[in-house]
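To begin, one chain is listed below as structure tokens, in the form predicted alone.
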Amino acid sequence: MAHEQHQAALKALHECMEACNHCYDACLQEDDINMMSECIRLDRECADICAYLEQALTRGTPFVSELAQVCATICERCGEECKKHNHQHCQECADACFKCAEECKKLA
């Protein structure tokens, strides 16, 4: 098959996806919505983009090096937003992501 070379990229792409659709519906539980905008904007963003290269990745897409560019630069930007609340559910999220951008590096 040709996605067992990406086997961490895929196991971190799912896990980043998964923690990124938890923080935007956990954010959607707090109290101040207003404050959490931005994060619950780029959990989208992130978890969009994080299925999307997952999938490419298991169909063999010949283009794994811009994909894997474009998603690290998301998942690193949601980390980054997700790392300023205090929330658990931010800090994991940020945790998944900063792991999911250095894979997509990696590809890239």
Contents of the next structure:
There are 4 protein chains.
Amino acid sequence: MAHEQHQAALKALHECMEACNHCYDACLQEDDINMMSECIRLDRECADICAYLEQALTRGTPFVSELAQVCATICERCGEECKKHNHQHCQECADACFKCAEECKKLA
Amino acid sequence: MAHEQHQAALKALHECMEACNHCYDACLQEDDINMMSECIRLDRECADICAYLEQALTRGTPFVSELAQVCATICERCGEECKKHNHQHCQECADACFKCAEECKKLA
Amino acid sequence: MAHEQHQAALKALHECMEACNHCYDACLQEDDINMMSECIRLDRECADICAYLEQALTRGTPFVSELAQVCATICERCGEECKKHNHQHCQECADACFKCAEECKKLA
Amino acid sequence: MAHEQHQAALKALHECMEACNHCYDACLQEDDINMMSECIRLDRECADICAYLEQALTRGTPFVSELAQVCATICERCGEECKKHNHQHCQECADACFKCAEECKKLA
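Now that you have shown the form predicted alone, what about the form predicted together with a further copy of the same chain?
Every component of the complex follows; first up is the chain already shown.
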């Protein structure tokens, strides 16, 4: 079954979505939000595409490769932004993003 | 953190989304799809709202109770439809739906 | 057809989604983002639920009333937050939110 | 503003999402659903990616080109499937898909 072939990707996508949304939520509660604006923006972009691809994989989408490619691009860009910030939620998010980008590249 | 308070709900939502999308995919490959039309329709409704609530919980939505209530209603309706069909994917989906409905009611 | 019965609601939902996402984008580019954090958060919540309900209405969801009720609640909360801020994008967003809440209440 | 630059694309995406969800809904009510299974599946894929890209454009996503490319691919595949069927909802959906694919290619 579609969703059984993709266990590693599904796990990475799910953890990345959670990490991005947690980082987004935490960024919005930081003392100085101004420097986090790109992080907030990219966290949403990344969480949304990861959630989208998770659903698409579990429903047997015929577009695995195309969607995984764009997801990898977005995860990498989000990871690069998060990596710049010392907050623990940003560093953890960067790790989840890079890991997810690797899994997406395997599907692409 | 928001997403740590809701681990049981997040797990149930995720398993329900996966089960619904798997059931949807499998229904579309059955020999007689005509009798599965309501199942296909409700699988999509249920997968979409579970995926939505999963994301909302992980981003610290202020609308946990309202969203969980509608999710519980949709999970129950989908579970009732799936329960009618003997396919293994339908029975497994029904179980995931009812379990998720219970978790959603705790949040509502 | 489902989507023809709901033209006024679909229009309001679409305009509200656009206004919320525009406001979110503009808030992230303001000089002082700190005071906009709740606006950013609620803009995303509201855009997401409006987009969700738009799709659900056009696919003939059996859950119009339940989804419209939660959408009305989220639109109102977002409108109240946006109303507090003098930026044009916030005032326009508030108007779109309140109009959408009214349409959703008719469906609920 | 982002969403004002993309009016033609936003209109095409919205009409394609509506046409796909209407076609999906109508396919599930046809007398013989078996021959519509690929149409149902692709309608969902296409409606979801169009709705996704609509939201992404209105929030000023930095990933316009990448997302528009995958959307164009999915729209074309859905249009090709719908084109095979004589139902009015399928023919109208095919038209909306091909038109949307053209607009997406301009963004890509």
